[in-house]
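A single chain, nothing else alongside it, follows as structure tokens in the form predicted alone.
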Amino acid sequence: MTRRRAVAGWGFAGEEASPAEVDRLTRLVAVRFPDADLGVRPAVAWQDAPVAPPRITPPPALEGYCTSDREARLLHARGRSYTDVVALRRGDFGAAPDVVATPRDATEVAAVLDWCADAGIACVPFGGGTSVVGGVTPPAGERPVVTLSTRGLRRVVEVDAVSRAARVQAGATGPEVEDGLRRHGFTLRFFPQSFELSTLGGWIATRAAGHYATGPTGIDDLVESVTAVTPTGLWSSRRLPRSGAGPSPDRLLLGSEGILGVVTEAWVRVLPRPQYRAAAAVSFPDFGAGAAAVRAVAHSGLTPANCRLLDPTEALLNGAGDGTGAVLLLGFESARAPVDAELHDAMALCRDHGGAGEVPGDKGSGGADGGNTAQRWRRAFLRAPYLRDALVGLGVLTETFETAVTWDRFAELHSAVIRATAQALAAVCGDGVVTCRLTHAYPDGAAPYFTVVAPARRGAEAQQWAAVKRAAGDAILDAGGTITHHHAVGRDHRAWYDRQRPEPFARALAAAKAAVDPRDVLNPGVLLGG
């Protein structure tokens, strides 16, 4: 049975959290912030939400893979960030699409961006819809919009066993991609938390990251060669393990975000499918100290599939620990061989820095659970999208946001974050908690990624994340992160990315757009203009 997508919030419709869920995080949040104004307010059914009519028809040639059907115009209306959450709950689908078109090839891609030049409409694609900053959102105006679905395209084309590389078309989902790989024997070793939904070609347009902690986890690292369709023409590399012929094409394309062209498929590099695995849990008196441990580990030239760290409230949160001290999730997988030793390595690294742990199956580790623990932190971190939803119809405030910094700025970086959003919180919300993990680690860096939860005021949610938003932000930079590790730029983070990026180079891309889409068709203002 074909599962239909929600409308109104994360994934897909009847998955949504479960009373006994919304019953525990009620419990819980009760607990922290006795005095908040708990209480699920039921949702606005999307068919009694209001729309606009349609501006715009297609053309003839193009009705065969566009609509201007009412369901999908309100899919396609928003991303899936809080404030997005919090509007699409209250029956505020914002500036819907007029259009939604699916080519199902590159040549009617091509007519698409076509019609949109001549006509003066501005073209969105958009692959899972999972964006959190605001990237696939139509710009509101008099400009009539058509949101360019890459649904269309969606199989694993072909194979090449020899050099182990795949043609996949831009439109496939994380479990689309690897049931295409499986039965050759390959994976693509690419899970973000958005997997079920998400795209490859929104992997590539946004510089994605999967959840493995080490080695090759960013899209960039596993992309051979990009096509794309630009409203000039054809953007096709060549299939090569590496060129230094000048500029890559396709590193202009991977984080473009949809300005330059509309990916239409890739070749992406694949591996052997893990056949051995290892894992544990390490905990730490304090943050800092599994931070030492975590630095220890990318140094050492390991490269541990999962090097997890969440501090005390996170582990708590998400069922790693009881809230007294941090832990790191480590874990390690093969193809080729058993990976026992390297996790007992691992393991000896975080002992030299304060970690208390045994390999599970050890002798006398005293029924250590690392591989139970794992597991609960994986089933949390794929359900946590969908209790997100629930705890804002309870009428929390709840987000993520991420960056990424030198080991040498790391502890400052920490610190300087963790206070100016939890004084934030505490001016706009009365209270809040702010939470924070490691999510990838570097020889030269790592990737904090934190957490709100606050109480949220009713009809002023989008107020309060905006300041708590500037002041994260603005600490971020400050202390020498960037804007977004992985979450892309979209439109809700221009402010610190032209703060972020050289001028020079500013202008080089404003160009690169000028020259690929002179008429500004494709996702105007992600990247560049207002």
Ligand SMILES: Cc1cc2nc3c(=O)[nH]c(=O)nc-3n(C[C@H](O)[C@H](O)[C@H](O)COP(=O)(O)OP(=O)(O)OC[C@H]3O[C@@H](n4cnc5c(N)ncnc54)[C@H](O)[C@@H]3O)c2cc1C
Given for the second form:
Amino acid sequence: MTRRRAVAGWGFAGEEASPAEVDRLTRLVAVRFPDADLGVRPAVAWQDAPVAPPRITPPPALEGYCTSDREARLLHARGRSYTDVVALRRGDFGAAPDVVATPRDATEVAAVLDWCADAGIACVPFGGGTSVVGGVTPPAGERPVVTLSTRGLRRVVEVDAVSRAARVQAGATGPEVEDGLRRHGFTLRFFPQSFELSTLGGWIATRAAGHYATGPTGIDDLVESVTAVTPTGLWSSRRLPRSGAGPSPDRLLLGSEGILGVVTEAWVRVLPRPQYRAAAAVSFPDFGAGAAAVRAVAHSGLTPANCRLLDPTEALLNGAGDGTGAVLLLGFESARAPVDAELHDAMALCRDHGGAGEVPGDKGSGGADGGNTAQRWRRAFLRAPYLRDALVGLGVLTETFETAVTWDRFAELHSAVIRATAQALAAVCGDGVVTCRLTHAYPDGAAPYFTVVAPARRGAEAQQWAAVKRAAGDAILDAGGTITHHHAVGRDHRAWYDRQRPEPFARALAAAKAAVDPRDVLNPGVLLGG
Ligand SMILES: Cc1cc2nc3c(=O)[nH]c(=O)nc-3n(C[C@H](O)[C@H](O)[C@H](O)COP(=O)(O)OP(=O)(O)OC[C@H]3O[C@@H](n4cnc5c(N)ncnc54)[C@H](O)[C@@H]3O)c2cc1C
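Here we have the form predicted alone; I need the corresponding form predicted in complex with the named molecule.
Let us now look at the entire complex, which starts with that chain.
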């Protein structure tokens, strides 16, 4: 049976949180927020949501792959941030695109862009629509909008086993990429939490990061060459392992968030599938001690696949600890040889920093137990976004802020963000919890990932969210971090992005945009412009 995308929430229709899951969440939240108003408010059915009639009709030559069908327009009206989910549940689809185009090759992509340029239409590239920063939200106003879905381009086209690279179309989702590579014995080894729905083109456009903690963490590291259709022609780079020939054309497209061109395909670096695994959990008296151990591991040259440090509350909420100390989840994997020695080395470094934990009988190394644990973790990881929607339905404000910072400023940033966010939550929600985990570790710094859970005031969620977001974003920037390690800029992070980027670079980016998209067709208001 074909799974249909949920129009007004995460994932696939019919796979939302079960009554038992909602019940469990309600009980969990009620323990921490006993006074919260936790009744589930049913979501407005998308069939009943108001939507303005389309303002444009595609030219006859494009009719075969364009639609103004109501469901298609609503499905492409928003991303999946907390505020998107709040609005969607209320039946507020904002400014739905007038037309959704789903071209099947680069020529059809060019035809859509030509139509938009000639007719003064804005075009929003759309992969999986999992943006959490307003990156696929159609700009409101007089100007009609065509959303260009890349889901007509979703194949693994060819695999070069000699160079270990694959040519993959931009609209392929995580499972489609992995299914296409598996039959050749390869993997892209790129697993963001949005894996089920997000696409290669979206990962490239947002410089996404997967769940691996060290080594190649971002899609940047995996891209060998990129092809994009711009409003003024094809932008296709040469396949090379590295090139010193001037600024990299790929680097300019990576993170371009759909403003320079529509990525249609890329050559990506692939790997044999891992066969050996070893994992352990290490507890620390506090988050600072755990962070020092993570730094030592990152400096050691060891490259754990998993090196996720949970603060005491995160550890408690994730069932990894009792809330009295921080917990580091360590895991190694390899396609070539057992990794138990690496795990033992990392554990020794952790013990040097006050960590306590044993390697669980070394059973994990390619054995059944390691496989089952990985599968359980993976299922929970992919299920989490459905539970986030259920929390929203219960009236819970739930949001994440992520950043990266060098180790010398890490401790200061961590305490400044926790303090500022907790103060904002107390002021606007009356209560709330802020937790932190380290998701990625580098020799020179780390990526702290903050999660906020608070009782929301029904109807005022967007204002509450904006106040908390402002406090967290300001604290991150003031403490020397980046406004995003991997969630991208979109519309929601513009204020901080504009402060963060060097002014001459902003002018260079605007000039690049003007050169390839002189009529400002592509994603106006994202990264640049008003
Ligand atoms: C529950 C959840 C979990 C998430 N987990 C992670 C995570 O682990 N790691 C992470 O990095 N992010 C994560 N995200 C954020 C999001 O999934 C990423 O930003 C992802 O890369 C977006 O891919 P997409 O295909 O859904 O792109 P979309 O949301 O469709 O688009 C994102 C941006 O890219 C542009 N774009 C999309 N496709 C193209 C293209 N082919 N050419 C040009 N521009 C394009 C769009 O215009 C938009 O600006 C998560 C989001 C959610 C909701």
